[in-house]
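As structure tokens, one chain now follows by itself in the form predicted on its own.
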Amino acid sequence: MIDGHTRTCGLIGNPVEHTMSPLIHNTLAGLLSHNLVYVPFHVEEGKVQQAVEGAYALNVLGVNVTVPYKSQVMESLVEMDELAQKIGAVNTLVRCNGGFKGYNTDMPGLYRALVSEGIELEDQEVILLGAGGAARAVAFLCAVHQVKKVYMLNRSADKAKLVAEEVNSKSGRECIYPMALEDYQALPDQKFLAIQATSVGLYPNIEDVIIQDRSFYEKIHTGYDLIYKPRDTSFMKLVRQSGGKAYHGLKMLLYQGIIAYELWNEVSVPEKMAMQVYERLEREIYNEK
């Protein structure tokens, strides 16, 4: 029941109308018996600082940030977590003295999702598809978790080169190797973990795939697509058809939300409870009964 003691958390972005975050956080609040409600806030371009200051003035407990404000919001914070600073993107604001502290829970969320599926990053050799914001963050995650080598394949080799130089420099190790997408045949003849970090194949363009050539997929022992809708992307199907394991990104969505909830409420969400939330997400997104 909402009363005078109810704490508010929310999401700022544009658009926010199709977000799954309220389902994650309001389900967690119910399971943990927390007097908390989570709502989306549509924030117009140019109003981000006002939104952050307003949230603090209104005693909002915590805020998530989605596109297109994950970098822009950093100017309005009083403090920043080291990982968020390196990545250059914030998706979670935690209330502190005088304002909010910024975190990035997307990448720890991906890491927890990978662990949950039994996928290790340490000492792996990885193919990373893409060089946009998501791929850049994944590259940082790989560097932090001591991946041996990351072959970053992108349509624009120059963009991949810029991202690789930045990640290698900030992480203090040479582990990201940029390549033009069409040069995938030059990859070493071995098996890789492949992370698909582009929007290719995202609903409704579910037949699209970044590389068509089936010989490419024979190099993949495990494929992880950051996309979660559709449940089976063309990338995932091709990985499976070539004998590999394949996973979608719904658990990343789940865990980035859980980590934000844990930061706001100073709690630890047990795995059994996380899976209850996951089942609700599946039912909602994939229209399961």
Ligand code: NAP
The other form holds:
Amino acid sequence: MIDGHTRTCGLIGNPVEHTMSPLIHNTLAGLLSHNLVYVPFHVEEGKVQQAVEGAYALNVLGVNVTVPYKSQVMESLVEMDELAQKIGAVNTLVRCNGGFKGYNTDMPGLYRALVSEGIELEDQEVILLGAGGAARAVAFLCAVHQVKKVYMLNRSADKAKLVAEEVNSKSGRECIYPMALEDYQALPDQKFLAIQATSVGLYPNIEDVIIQDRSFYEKIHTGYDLIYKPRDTSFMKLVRQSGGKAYHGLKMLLYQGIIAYELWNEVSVPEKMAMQVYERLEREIYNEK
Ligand code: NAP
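Taking the form predicted on its own as the starting point, write out the structure of the form predicted in complex with the named molecule.
Okay, now the whole complex, with that chain kicking things off.
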């Protein structure tokens, strides 16, 4: 029940209307008997600073940040977590003295998701498809977790080159190799973990796939698609048809939320509870009522 002690958390972005975050956080609050409510805040362009200051003035406990403000919001923070600073994107604000501190929980969220599926990064050779905001975070994750080599393939080869240079320089490891997407046939003849971090194939364009050529999928032992809607993307289907294992990105969404919730409330969410939230997400997203 909402009363005089209820704490507020929320999401700022534009748009925010399709977010699953209220389901994650309000379910956690219910399961943990926390007097906390999580709401979406649609913030217009140019109003991010005001939104952050307003949230602090209103004693808001924590804020998530989504598209298009993950970089822009950094100007409005009083402190930055080192990892978020390196990634250059913030998706979680934690209340601190005089304002908010910025974190990135997308990257550790993906790591927890990979671990929970039994996928290891250490010493792997990885194909990373994309060079946008999500791919950039994945590239950092790979660099931090001692991936041997990451072939970053992107439609705009220039962008892949810039991101690779930045990640290599900030991580102090020369492990990201940029490539043009169309040059995929030049990849070494071996098996890879492939992480699909482009927006190609996202609902409702579910027939689209980043690379059509079936021979490409023979090089993949495990495919992880950051997209979680549809449940089986065309990329995942092609990986499976070539004998590989394939996963969607719903656990990444789950764990980025759980890590934010843990930061705000200084708790550790047990795995069994995480799975209860996951089941609710699945029911909601895939209409398994
Ligand atoms: P973004 O910054 O807009 O980047 C989009 C990427 O997709 C770029 O690499 C872009 O290539 C590529 N792309 C788009 N259309 C393409 C096309 N027709 N052909 C080839 N490449 C194309 O987006 P983002 O924030 O990185 O997000 C990427 C995906 O990850 C989205 O689908 C998002 O839903 C998903 N995601 C999932 C989670 C999760 O929790 N599971 C979290 C974050 C993101 P160019 O550079 O050439 O334009």
